[in-house]
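Below you'll find only one chain, the form predicted alone, shown as structure tokens.
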Amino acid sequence: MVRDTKFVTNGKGQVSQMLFAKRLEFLQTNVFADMDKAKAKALAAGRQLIDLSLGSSDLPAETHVVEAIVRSLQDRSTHGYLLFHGTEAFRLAAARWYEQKFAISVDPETEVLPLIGSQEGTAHLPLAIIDPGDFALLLDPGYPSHAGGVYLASGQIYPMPLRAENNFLPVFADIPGPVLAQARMMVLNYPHNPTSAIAPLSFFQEAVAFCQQHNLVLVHDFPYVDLVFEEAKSKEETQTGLAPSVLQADPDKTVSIEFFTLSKSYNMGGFRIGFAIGNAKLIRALRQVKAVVDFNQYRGILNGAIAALTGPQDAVKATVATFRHRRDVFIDALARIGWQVPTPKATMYVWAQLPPPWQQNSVEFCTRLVETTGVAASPGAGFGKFGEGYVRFALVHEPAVLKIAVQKIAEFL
């Protein structure tokens, strides 16, 4: 790989040479940031913006939320650097949250560690655990946070395919063994971004028996804990939920961390608030990379968190009722065009495959789509190589709005 070099002039007219690092060449690209452009290109051209191509929610956060962030706005003591010891309420109230969910026990001491959203989390942890040239396993279609951190540590990235034929879950056994000689990571998000699919206890019950047969420590992404639609149907649903926890696979953490966030549940994606469950040595190491990037997060959204998860959860079921409701319109409506989707189980999203002739072009699409009718959706290309041929749509409006969507998605077509 040749390093990229730009060239700058300083005071003096003289032209110098600055080289910038090789891990930046992968980072060129974000499935975020290219339809951001789109966007500001749309709106400049004078369309009216319907953007469902970013997993934002719309809802607001509750108001006993907020008013515990108001009250710690007007205490002084709240204003100054939070280190790891002043985030122990915090910690007690995930992991109180977590065992009366999961039931299993967690400490918060050692077991439990705040951070500024869990995409901060996924980012930074594989500085902790990937040397130069090691391999992390990653799902494809997948999260592009998931390779941006193994890009930063200098890791590469094994893609393990995730085909609909397979219920979007990745095979194992054809994971090739000089791949699996030289892997420290695998990385796995169910719910899923982009695909929605749900992925059975039994499946990370393997996942934890394949980690630890080859001593891969085991990432699980898991911020659609409780935005799942489906009532349960067996006894085995019914024990675990239809999200479980990859720690009710590995109850003892043996190889596993686990990532949460308040944005999905709680609707406070602004405040950049998560944490991370697991492996007391993985949490000791992520704590190790975090205390040179950063004190943790504003006390005051801390105490917000803490009101979250602490309080009545009844907003919580009302926002997977919303986004039920929401799944179901616009799943209506696109059939309504004609475009059957299948109706995704879990997540604020659907996971379309897109008609001809469209199929082996999403960008283009979503490209075209968004400078033509204002209506924005994410490429599945832009999350990895096996997402090409499908649309990630984030429900994220009203039902009307993502009614006047389809509408306009009809009329491109």
Ligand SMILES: Cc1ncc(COP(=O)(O)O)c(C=O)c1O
Second form
Amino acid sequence: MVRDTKFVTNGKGQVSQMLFAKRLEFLQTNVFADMDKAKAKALAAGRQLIDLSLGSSDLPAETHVVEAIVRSLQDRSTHGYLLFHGTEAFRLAAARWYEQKFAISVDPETEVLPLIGSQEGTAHLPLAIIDPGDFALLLDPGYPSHAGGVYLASGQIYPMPLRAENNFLPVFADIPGPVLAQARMMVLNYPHNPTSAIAPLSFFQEAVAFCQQHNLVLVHDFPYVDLVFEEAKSKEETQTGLAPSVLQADPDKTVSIEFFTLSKSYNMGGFRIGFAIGNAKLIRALRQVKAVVDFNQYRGILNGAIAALTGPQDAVKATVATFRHRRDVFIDALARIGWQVPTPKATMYVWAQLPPPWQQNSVEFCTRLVETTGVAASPGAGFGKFGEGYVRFALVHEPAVLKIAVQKIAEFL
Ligand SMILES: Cc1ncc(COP(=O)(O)O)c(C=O)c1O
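Take the protein just shown as the form predicted alone and give its structure as the form predicted in complex with the ligand.
All chains and molecules follow, beginning with the one already shown.
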């Protein structure tokens, strides 16, 4: 237990201490809290904020999706608690959506679980897998909530370094034996936030074999399944697409579970809806944990998600085209000011190596940048030790605004 330094006085003048769990210490994401303060400072100084720090799409959800939710809201039968059997239509829609994309059959009854956003699922899963002290193997840099979920389960993190020279893929052979002996799960995420790296099917095959050999659960967080910009070039890419599913490497679902969201492909981040597909035992275990916590997402939101997954998919293509265009504009504008950054093949992010004198100080770069120019970006260090030296820009504004942001960055540099 951590003793809070402040004393609390009750009505009778008695003094007591408030005690908090030690795990709370691990959940303090100081880097992003610092950025929040710097953004507030910039606003207070009258700067116009161009916020490229959050991966929250500025594009709206489709009209037919919103209409399905509106219809549900007006239907009073949707207003009560929703138990598992009530989510059947959604599970079926998710299973069919997956099957059409990846040609692997999915049992909607046992292999699909609706989630209140995919982050909810990846954060709860460690509670079903990790005992106190067990290791989870995570990507570093990586999505902060992956580590947060492990800390909630009182687990330990082994960060697998992602280096540019390895195409931001982890090297499994580098994981120390004693860590492996106590490891229970590995979390992957390609296309990757924050580096934008993609992984070929052969990498997932290697990961599946490794996890089978070491009795690890293989978790794949797959929010950017659709946000892929390039055409397939090699024979392998043509067969699997540029962003393969982990289940293509583990079609019998022996060790794997994959997490999807409607936040990115369907611009539904605020609606909080996602789902998991994978090994039936893992799905059941996660369902058990969730049963303690929630009664599923609101049925109206599930109906909106069904409309998104089963309706016309042209809007997904339009979203991809929008982010591709923004990527090109931003990368080109950076190149014009002398900042050469590799063109990302996927996601809504640009992962840029910091120029001198900022190479080892991404937090200071980002706080100073936002305070002096109003342009907010995410410091690489916020995604883990191996993210230091980089900055992540989220392309969540129109091209004209992105160009202004780059001008301001140029003045700052
Ligand atoms: C890797 C990763 N996982 C999960 C999420 C959150 O997804 P959701 O909105 O479904 O919780 C994000 C959002 O940026 C992400 O980048």
